[in-house]
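The form predicted alone is given below as one chain in structure tokens.
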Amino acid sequence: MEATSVPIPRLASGFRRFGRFILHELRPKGKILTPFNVITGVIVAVGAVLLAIRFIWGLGSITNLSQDVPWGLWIGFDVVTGVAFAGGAYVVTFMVYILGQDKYHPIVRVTVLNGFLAYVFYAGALLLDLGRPWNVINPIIGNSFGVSSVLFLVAWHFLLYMVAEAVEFSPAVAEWLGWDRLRKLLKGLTVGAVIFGITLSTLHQSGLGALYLMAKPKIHPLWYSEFIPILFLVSSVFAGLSMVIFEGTITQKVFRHRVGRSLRASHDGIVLGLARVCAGTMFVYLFLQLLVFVHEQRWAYLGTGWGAWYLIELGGFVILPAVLFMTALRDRNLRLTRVAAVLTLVGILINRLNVSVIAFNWYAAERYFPTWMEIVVTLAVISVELWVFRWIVNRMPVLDFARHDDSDELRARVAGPPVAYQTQE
């Protein structure tokens, strides 16, 4: 008896001081009252309000959705953009740990950490626009799984790459509460979660272009095209390292006292790497698109509305910031590359809303258009991930964290034969 009952009290002073620990940590840091707190925390009041008001009298009490468009900028925006913009994630984590560009290991974790944020906000998203929200867990416990559906497969892959994306992250965590044996146990397997979650990331972002795919009548047919699942994953690329370049530009000032010597040293030479992947993918995205244009025979249509609009699209957002970047390359220019970054980002956004909302239904007598209470429940969503993203970095080491032997050490397990390297801290 005794010699069981010695580590009792040690295991509750344990727990005592990790929830100290835990709760010394709740606490906020810095002013409160700060014009970026009092701006997101209206809009965030606002935003629950409204949505009580959507679950106590459903969707039609705060959305112009209906039986004819039953998706609108919840899912337009906050689903099918929002995971194009998180693509930065298993592009970074391909390029580090897979192709062993090591320059870009300052930023995996930050990356990592967005990616995940993102994911799990507008996949959250999915439950204010479902009309019986209860239900989107039937395609994972059997109940209906739906396999015929194209959802079914998004839904599964949305699962699978936030649990492959919190492995990736977890060892930030250990470090952050001081558990060094856990660390090293999730290091390990970090190079499984990298390549389950690239695998991933291949197939939901062209699976929620193969969504569209059976919207072949109400999509304009600029906008249709049995490309769509390509075209979305090729533009996941670019759109995804855009905006590791914008928030990037927005971290090294926000976050500067949290922000580490290699990171700081490096940020120049990652911006300029990013914006040279970003060109040659938006050449590629080009080729497909005129690719398509001519084999669609779309020549009629570009004299009309649609037609002038398609062209500012692929002319302003997708030729103009691809030749933006390749000036900034070559006169390495870090403000005309943030500035193409923000111009591939509107791109994105107006040819993923094109698809799902602009342009589709394009014949209706009646267009759908967002309510302002749709607009600032986004924003509210938007609000609450940026609150928890500043909490974490202020907390946790993802920006300010010393160079492990991370990279090496899966590369080695990657390519089969162990090899010799150095920490470098």
Given for the second form:
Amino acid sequence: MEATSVPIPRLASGFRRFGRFILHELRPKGKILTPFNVITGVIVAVGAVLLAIRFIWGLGSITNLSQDVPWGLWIGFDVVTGVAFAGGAYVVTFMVYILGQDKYHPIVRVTVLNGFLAYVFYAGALLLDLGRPWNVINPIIGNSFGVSSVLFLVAWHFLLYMVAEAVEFSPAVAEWLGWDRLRKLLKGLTVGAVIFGITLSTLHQSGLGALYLMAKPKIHPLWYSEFIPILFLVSSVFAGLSMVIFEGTITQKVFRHRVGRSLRASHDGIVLGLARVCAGTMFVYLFLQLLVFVHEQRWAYLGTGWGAWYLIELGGFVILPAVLFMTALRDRNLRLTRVAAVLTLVGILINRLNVSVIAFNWYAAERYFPTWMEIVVTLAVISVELWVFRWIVNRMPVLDFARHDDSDELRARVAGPPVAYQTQE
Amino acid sequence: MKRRDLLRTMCVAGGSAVLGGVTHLEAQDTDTASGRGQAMGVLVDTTKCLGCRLCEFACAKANGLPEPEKEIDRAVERTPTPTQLTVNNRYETEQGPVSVKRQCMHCLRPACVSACLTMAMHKTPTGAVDWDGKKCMGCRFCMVSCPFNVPKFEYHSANPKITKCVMCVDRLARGEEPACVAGCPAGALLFGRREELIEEARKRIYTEPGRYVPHIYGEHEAGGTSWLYLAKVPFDQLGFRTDLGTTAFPMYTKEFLYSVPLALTLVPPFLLAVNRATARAHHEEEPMIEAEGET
Ligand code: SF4
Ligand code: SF4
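Would you mind generating the form predicted in complex with the partner chain now that we have the form predicted alone?
Once more the chain from above appears, this time first in line as the rest of the complex follows.
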């Protein structure tokens, strides 16, 4: 619409300016040879070589996967655990846009961005694991809809959810480019995208658990139950929020210069609020686990080594952090919330790996342990994600943005420096 | 308000698509659960098996696979591999050695088929479960789901296939019996309609009670399988899992699949309602404002 009414020369110069702006923004900011960059650079380089090997000589050339262990670290950690960690996005958008808890608004963008990148990279890691990735198109374009497959639903929900999160984040991109009218349009889509995204999230968070429902004879009875989906869903709430707390701590340090006034002022209150939700959902989760425990008559297994491992998972990494969250709330102790958050994340990691890898084929004589190459590829995926995250946070208004569409604060930012594209006017 | 309608339509559309899938699953159940219709199968009478392994050789030949090793260590329990779709193991039991041929069971309601998101794994009208390389994306969910651990994957190939016994679908289409059945010199394998095979198996148990334990493995296991087994010792002594239950494995995901269309149709309106109810609390995020008339 806009373009047709603009004279051609202005359009051309607009394009040129846009191009120059993008080129300018693509250049890295800050020093290149930092320890972080060097280490991640090496990891990514090695990971790329490993992936080349994997695509030429097959999955077996770099992984320890076998006929008995078809899914290993890449699915169990990257996809199943990674997506649980990314659950913060749907919980926070729910609190902000559906419940109207404005208090959490300053973290909405960074959380959505984190969620979006996690899905792109971790769910994307699914592609690395596919033996015949060129056929991934089949269940998408519809010449072969295996609709009775849980994986079909999960894959579609990943895809649609990425779109929803992209829409939720898009106003930040529009602000970065200084496209005010587009921003308004995109902003109008936010609530629709949020509603759609939350619905999809509840389904695929539980769907990841449902993937293992047919593996009934293979998963240790302490971890298998028909309630895996609901346990996965409930635990994704505190997994996601603990990740938000954890990432927030790091972001506050690393991107200090990018953090806006409103986030800086409200950060502590936000963390404590999130801690409360974490503790609450953790007690709900524990209650559910107790019901499942009784329903599945699990006490028979408690005396074994697996029983001890099960108790460690629930006692050390759910009950303990839940209590720590409560204590931290009482004392308004931020450091303690961080400890609790990290413990919670470890607990989720253990739980997801238990279902997908550790207690899978638990009776087998030969246990699966990932190769160093599987681990390096996983680290490479995480490194690239961090690079993209840093690139975006350093350029777009992620940690510093206005709540009100028409506030002076925003107008000042959209119109003024340091956005190069704008100053060229 | 258009956007809300759009959202609703999308959800209903998505929901009914999934519902269609679930009803499809149901239909599949009622068709095959009773074993009626064309469902073919093989009755393996392990009391007749000589352990000569000619079935292995016949299978390799029919499928263009490398010939199995002639000399093997009988004490080792083997499982099918990507290049060997059936194996014949010998078990030392209280009643002496028993040889058992293993391969895909061709479940009546196969876990692998309902797991497959591309429909590469599919049940053919004869009851054989076949794999289609043009569709498969190599996710290996079929391997995770199969209760008998049957599908195998070529981990050392750039173009890996999922391999398993497909009950010689091509031979069946030509009206022939599977290669292994044709190759068995002892009559231990009987090919026929599953219904009739069960009758036959019952008859054998009744007429020679000393020869068999009164159990047809595969009649009910995991919802029933096309391949059926008779033996003189309990099946757990022959490497069979006896803890699989009689529920067809796709049923374990049924509830989840049912809840999907429900969630897709019920959750969005609910969220929208809550959003409206709290709208006053956050009017600056007023959801349905159209962007217009601004500088
Ligand atoms: S035995 Fe396994 S591979 Fe064979 S039909 Fe049943 S579920 Fe599928
Ligand atoms: S590996 Fe192939 S056949 Fe098996 S579930 Fe995946 S797409 Fe289907």
